[in-house]
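The form predicted alone is given below as one chain in structure tokens.
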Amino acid sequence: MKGNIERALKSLVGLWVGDAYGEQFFARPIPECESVIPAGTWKYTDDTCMALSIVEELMTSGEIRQQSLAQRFAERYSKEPARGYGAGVRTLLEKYRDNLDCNYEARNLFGGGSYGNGAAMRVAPLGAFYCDDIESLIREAEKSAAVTHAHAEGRAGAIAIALATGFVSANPAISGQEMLRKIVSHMELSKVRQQIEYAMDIPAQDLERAAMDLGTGRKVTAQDTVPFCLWIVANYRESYESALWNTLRGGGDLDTTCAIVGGIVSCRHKVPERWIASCERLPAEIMKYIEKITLN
């Protein structure tokens, strides 16, 4: 299976940077406008520790091995188990070090499986991966989320958000309404999209509208995360700091979505080189590939 690993890694760029600029917030006030950045070193969260895991199973294998991913995740998260996992996912990954098959596990989580938004916080770099299949990219998405997020509306984010970052990788150019069109005409019926249709009748100067009636991952669900992350992307596309410190304005779970505007938005335009220097460095097997294909 063929996928683009080049537009995978500028993704998954932004969404890092992403991660850790909205991470800053929760212990600091929003800045008054973009130009200004918090001091020190960003640190990244659980949203791009699992990112890295997807990338690395698509540079690996070119595609979605569910338990394969569940023993990347697993690893990752025995290394550096304080990166902000939630409770739920805390006890997969702990199953799934024995190798528990993430199928049953997942879907028995919860009594039905989750339908938090962990799905959709890494997820940019497959859609990114996968710009050029649309259905390969949706297979794909689902089968990434379906590892913790079992429930209809885990799986239906997580696809949302592969769709808008494979649309805006494959034409930059696309317009919000657009891509926000095209998202759901390949979505099948949930909540998610439902909250994405609502999404498109905002008008790009309500925010704060948008932010109340479509919720900024409070709830951390994907159903209160994913619609108004899409409605971000769709009107503050302008600059990645633009669309990052409109996001955070929304208020809510801020590193997440920073994260899942932040995977999108960088397949659009270029994540600032002061941005990427604040930030907590990715290992370094992976830090090669970014430095080589995106940085120079």
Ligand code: F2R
The other form holds:
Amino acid sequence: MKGNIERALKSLVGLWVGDAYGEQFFARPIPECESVIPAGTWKYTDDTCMALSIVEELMTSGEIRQQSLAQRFAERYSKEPARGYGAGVRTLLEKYRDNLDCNYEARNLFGGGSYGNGAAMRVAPLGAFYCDDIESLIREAEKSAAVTHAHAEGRAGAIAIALATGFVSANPAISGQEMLRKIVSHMELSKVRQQIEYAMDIPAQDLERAAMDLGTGRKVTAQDTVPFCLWIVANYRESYESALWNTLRGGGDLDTTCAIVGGIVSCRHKVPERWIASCERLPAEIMKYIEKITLN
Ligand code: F2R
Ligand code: MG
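Please give the other form, namely the form predicted in complex with the ligand, since only the form predicted alone has been shown so far.
Full complex below, order starting with the chain above.
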């Protein structure tokens, strides 16, 4: 296998915990500080379900085979349709249950493909997996996106997040500005890229302006989700907890912004045991791999 599964699993842990943590705050106020965490079990959502399918596909095939990934997405959706999937993606997953051609169906969704934030929310582990091979990272991130998000902006969002995860995984000490510069240099022109460029000029700590000018996923699109998440990763570097809590402060699509930030930042910082213990368990077959890497 060309990629690094251990790095992918580390990213998956951050994504899973971030998704479940963020989801808690649709129903309760955001705490005063990062050390206060919700009581009870944090349920994960579609972000984690879809990321699990990507990780399984990489573990099994060492690459993204699109129709096989479509089947994995559809199988999980069939078992647990109430995980909060996006409206468009639900119609696709119903079709993928019958093994309809994912490239054809995804291109026709919304009359030109989805630019929802769903391709970006699940891709971080793939970026970590290919952190030593940027050409494969971009190609495979795009393939993973196109299964459901054929619009150029949906694909650009996934590529940007995969690149960020790859760069942080390969070099945890990379500066925020350097990470953003490198991401942009590997992307084709898009609204997502334009907004990442804009984010480079928003000063650290000016969170209110970042949230307002970049958007925090209220439209559930790649364009209004990905640039803010990358700005957070670039500017809140001290710990996993701090990055996630500051993501919450932006408001918006909290499970997804926290899943994206968590999937990148866990390649640099340990996810606290207390946070992991608060989450609904993942399927046993993947937990056994995760327990191996978190014990190391
Ligand atoms: N569904 C949600 N959140 C709502 C519920 C949250 C709360 N926890 C609750 O339970 O009440 N979250 C999930 O959806 C997002 C990912 O969506 P995805 O996978 O991208 O789906 P879709 O349908 O492809 O796109 C999302 C919406 O974007 C708009 N859109 C996309 N492309 C468009 C286009 N070409 N033209 C017009 N509109 C387009 C549509 O409104 C889509 O429905 C994540 O937040 C995930 O967690
Ligand atoms: Mg979700």
